[in-house]
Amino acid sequence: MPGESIVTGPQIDPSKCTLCGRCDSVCPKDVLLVKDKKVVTVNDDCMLCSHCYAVCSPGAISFPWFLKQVKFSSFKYREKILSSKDHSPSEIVNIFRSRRSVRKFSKDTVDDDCVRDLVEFAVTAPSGSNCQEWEFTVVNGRDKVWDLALQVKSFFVKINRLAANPLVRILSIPFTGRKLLNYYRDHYETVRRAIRESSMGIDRLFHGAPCVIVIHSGMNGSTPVEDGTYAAYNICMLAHYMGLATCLIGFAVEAVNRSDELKDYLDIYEKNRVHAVIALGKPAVKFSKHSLRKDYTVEFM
């Protein structure tokens, strides 16, 4: 009805509520309180984490205006809480280790429904203060991905032209520190080779992938970079078990974040920061062993 206020927090059905108090105890913002033999909301500080919904066995709590269940169309899904009794630590390790970064894709296309399901799973990732402010831009189709690769190439042609000049590298230090010097040392030659190969139709940026997913957001949340990274890895993990392959493309992240022209090309708000660019497609390589890892250090305090 016009003028009617919309409740942003949990709604409680008193006919189902057993007054168990679990919702009250789990609420991180102290929104709920068991009072006078009913559950009431005592402030409007709800962060929509839905913890109260998740612990309410009788189903007395809902968020009809703002929250929904996830749904998938490319595979059958039945919601089920899994515990340590359902999978051993060894199985979990193998599940995660079986996913690999792939840099050789087949020419097979990726169905839009599959991409939508990957994004649907991406937004189930945790986010700081439950902000969920991520946004997704999908470039699906090999011709479209190649056009994007050429746009990124144009950016790096300009950067390499600057980095190739030793005088520019030195003069840039007061303004950008050693960034251009480090770029020349670490990336100039690799990028120069990729630029040269692109003129022969070789895609060193996206490795021939037929689809690219860009994850971006504004920077107002408490942990926007981490939120985007979590969402990206959700995509990478589910893609593997959908028979697809992924690779995170750091060069594309840097290019888009530093180029207003690329943001405009992708229709991304200028204020947004790109957190991940994912090349996606069917793999043209099969791995028979897990990857090896470098040694590392750890200190317990």
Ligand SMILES: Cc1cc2nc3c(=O)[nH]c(=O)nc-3n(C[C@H](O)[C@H](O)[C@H](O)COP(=O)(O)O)c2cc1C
Given for the second form:
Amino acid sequence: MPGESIVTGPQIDPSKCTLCGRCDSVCPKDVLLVKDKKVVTVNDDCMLCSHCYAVCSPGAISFPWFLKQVKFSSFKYREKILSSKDHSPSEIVNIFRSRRSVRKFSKDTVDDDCVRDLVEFAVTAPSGSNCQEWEFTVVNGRDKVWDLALQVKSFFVKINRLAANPLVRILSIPFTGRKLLNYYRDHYETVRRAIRESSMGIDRLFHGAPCVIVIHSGMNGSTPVEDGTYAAYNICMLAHYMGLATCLIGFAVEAVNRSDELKDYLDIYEKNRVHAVIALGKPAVKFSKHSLRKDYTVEFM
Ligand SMILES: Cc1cc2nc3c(=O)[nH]c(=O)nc-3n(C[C@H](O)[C@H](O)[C@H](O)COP(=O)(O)O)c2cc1C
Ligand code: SF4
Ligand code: SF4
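Instead of the form predicted on its own shown above, give the structure for the form predicted together with the ligand, please.
Time for the whole complex; same chain goes first.
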């Protein structure tokens, strides 16, 4: 039913509205309409994308119940829309290329405020249908991270024991396809070494990082896996410019997703899937060159 306003959508302040119609033309869900000299909401399909808010220069649009401003506390932030006039393509490429996966961390701790700001930036990533259903679990403190590494190690000790047995590898094919065979081929030896080294106090999993961020969510959103991955990349990028370093830890993602004990340990809802685990800390390595890359294929149709 057409109506004056809906609870979940934008609120229009008629005293500020100039009837320019920009909100009407930008809305992807045709929620807003300029009609009879006022802006009305004509359906309840609002996806809370806030595009209408972002084009309304008089500030007539707000979302008092469902949306908030993005705020940071560990650094000064001044909101500004940037364009090609502000940064050259070369600068942008260097901004992105300067992030690297770091596997050597100093003993310095990471402030909770910095982690909060990283998460605040993570949620500005795109998400399918603007679902924003990500959840974050932070393990901050070297002792806690080491304890998590030991929990993950227990998982891999079991997997390696299974993979080491040629009969189990063959018998697993009808149930899990070639997964165990591929694991044996690609990871068994590396994991075996990491397990051995962990008994000597060496952390091959999180590389000695003092902090770990786990990104997870339920699977009901449109594209939960991609959403979590984009959020993770935001964290990796901003961390670099906060003087921190990151490494995505796929081994930990795999372990937590396959182990209810690990989910329980991290207090992650059993039905959630983990999309990224990020090791975070101050870097103890300095790169003087950007990365090299493999050759690739691109075809223009
Ligand atoms: C999904 C994913 C999982 C990864 N898992 C690990 C991991 O478990 N351990 C690790 O040291 N690096 C891991 N990495 C980091 C990659 O090895 C790294 O991104 C790649 O070598 C390119 O290097 P760069 O990030 O410095 O450009 C992972 C990266 C991605 C994208
Ligand atoms: S963009 Fe703002 S000022 Fe323009 S019609 Fe919409 S609410 Fe009114
Ligand atoms: S938030 Fe997005 S979907 Fe909702 S009314 Fe504004 S532009 Fe339309």
